[in-house]
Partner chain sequence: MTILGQAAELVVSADAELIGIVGLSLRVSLTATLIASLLAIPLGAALAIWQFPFRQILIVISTSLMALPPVVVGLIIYLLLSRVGPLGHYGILFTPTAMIIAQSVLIFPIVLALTREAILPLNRDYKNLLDAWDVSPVQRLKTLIWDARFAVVTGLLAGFGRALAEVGAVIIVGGNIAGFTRVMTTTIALETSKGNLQLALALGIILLSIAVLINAVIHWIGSFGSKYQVTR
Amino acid sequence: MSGLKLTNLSYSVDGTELLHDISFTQASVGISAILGPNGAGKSLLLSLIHGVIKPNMGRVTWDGILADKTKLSRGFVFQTPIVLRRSVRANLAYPLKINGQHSETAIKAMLELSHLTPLAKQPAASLSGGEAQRMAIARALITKPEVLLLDEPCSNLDPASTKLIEAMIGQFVAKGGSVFISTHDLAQAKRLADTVLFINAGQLLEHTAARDFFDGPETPQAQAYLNGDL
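How about this chain only, in the form predicted alone?
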């Protein structure tokens, strides 16, 4: 994984500060879970890490290059998956097409990975929530990114869909990929995460190994969150 570094990052909208003075470095391959209560700034932090928006203050860099300038390949999947008005197969082919590529082998592999091969010719709009999210993740993976950013990918999904998505994430990481995932599902974070970033009210309060966070959080806010009181 290329090194991610946030330096004194802050972000405001119309004078309201949503993220305040966040700094951390993340260099290890694996899964980083972004945890925190509703409104903490998890989705916003993911967008800043990805580079789709710029901070008002501070910097986000990958190997020293600004996030919006780096050529590091990244895939981003939203909580509500984007579904293009075409077949499932054509949805997967789309990122290849816009990059001037085509690979039947890659499309077939992604259909198999997402367990969508029987639905390949169906309109993507007909998919269930879990199927659509698996398609969105497969579409993000088809261009072989180095980093995958997932915003609540299993929100409101049944356990079977969640299990399939976690398997997709696991296979990506097993091949050397790095994942940043925001989630409210503490059980999922315990299953998947190597590292936890805990934010509350726009501030990064803990950045530590997942086991250490769940065994003994350092801040009262994190303990309250784990207890269900925040």
Given for the second form:
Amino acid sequence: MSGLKLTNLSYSVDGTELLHDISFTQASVGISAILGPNGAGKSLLLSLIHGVIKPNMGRVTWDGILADKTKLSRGFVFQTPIVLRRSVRANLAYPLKINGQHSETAIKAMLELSHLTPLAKQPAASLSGGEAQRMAIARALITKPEVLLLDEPCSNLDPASTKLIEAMIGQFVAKGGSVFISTHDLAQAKRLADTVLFINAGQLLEHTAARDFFDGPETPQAQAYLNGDL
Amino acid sequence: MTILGQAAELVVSADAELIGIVGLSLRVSLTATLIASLLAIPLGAALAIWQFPFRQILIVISTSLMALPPVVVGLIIYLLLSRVGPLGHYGILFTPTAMIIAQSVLIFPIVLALTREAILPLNRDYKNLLDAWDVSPVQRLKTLIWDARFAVVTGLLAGFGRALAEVGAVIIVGGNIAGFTRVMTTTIALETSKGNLQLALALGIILLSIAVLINAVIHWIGSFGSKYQVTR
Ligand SMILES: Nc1ncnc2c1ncn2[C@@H]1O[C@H](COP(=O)(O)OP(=O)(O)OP(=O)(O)O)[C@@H](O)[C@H]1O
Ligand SMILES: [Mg+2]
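Form predicted alone done, so how does the form predicted in complex with its partner chain look?
What follows is the entire complex, opening with the chain shown before.
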């Protein structure tokens, strides 16, 4: 089976079930948007999909292999960008370094792509929110992953930064990469997504083509969410 | 000439005895700092990063060591190294080596605690990212120590300062032998009691200058390091 497969996945903390019996398969093509209200479980789902946290029940596989064994073939960008206390350039160099594959060309290309070349030597801590987010995405892309997992990469960003990030995503997909992105920006989801995963209160309620979802979702919860009532 | 004038004269003229004492002090304390740090920095970082058996016990032991008076550390090392002690056959009591051992023991818990404190918050920040990349334990240790380097070096300097300023342990295990195990602090203690205030004061001036220098460096490192700190 090629792509992502979740089988009866549940996740709970201290006896509270936060994600409930989620199963789906998704081929590794295009962009899948993960939608749902605050606290629905989008961030948890992304972490489980990547394999940074383990489900209490069920399993996550990529091309048939357990997620936590294949992390290096994916790039992950957290909801709040995590900044290494180094220069911007050193932040980008880091994932290459830990994999023993340093490449000046790759660093330069990523600095260009994320429009951070003039800031390369700055401590990454001094970046603005949008710049830090761009850096985090560039840092995730630099190892040439097959899949990119993005947790609300454009929250708090101005339209120009959002556009830039969408361009980075677009270029990655054009080269054959696949993307999972959680977002609250419905316009963005419409622009980008091929597929929508809608979750609410820890349950996967819909998994459909984006066009169908936005034309008329099947569940009343999704309808309410799109209307801004959930 | 006043005593202060004579003391200054000793410093300026680079008096041979003085230079010998200062040199030995620096050699003993620097070596001790190096040895203690080589063990304490990785261990302190490991204590901050991972849960493992005996972790709590290690933390308690090292905290108690920090509160231990230097003379007691000196006494214990003396007993271990004395001719009837378990390590007596090495014959290193009353040598600079014994002083290095005593100072290493004194510095170790300081560097350990300060390293752990520096790495704890950093590990909290980095953990998810490093997990997402499957960073190996050794790489993780290196990354966190490197990115906490300003705070770690500060701890190291604090340890060095303590070693240099310490009297009780080195006088017990070193014996304060002229030209052999006499360091700045023990010389000051001895010469003052003999009424030879010039040499004592000259060494005092040097010790004070080194202390000021160390604190200036710590301060400078602090302000430089804060540039890389995430303030958001
Ligand atoms: N470690 C944890 N311990 C306890 N509860 C948790 C933990 N992590 C997440 N939760 C809870 O799980 C639920 C889902 O969290 P999650 O972060 O996945 O939401 P989200 O859909 O990403 O929300 P948002 O849109 O606000 O980012 C929330 O109610 C949250 O409080
Ligand atoms: Mg979230």
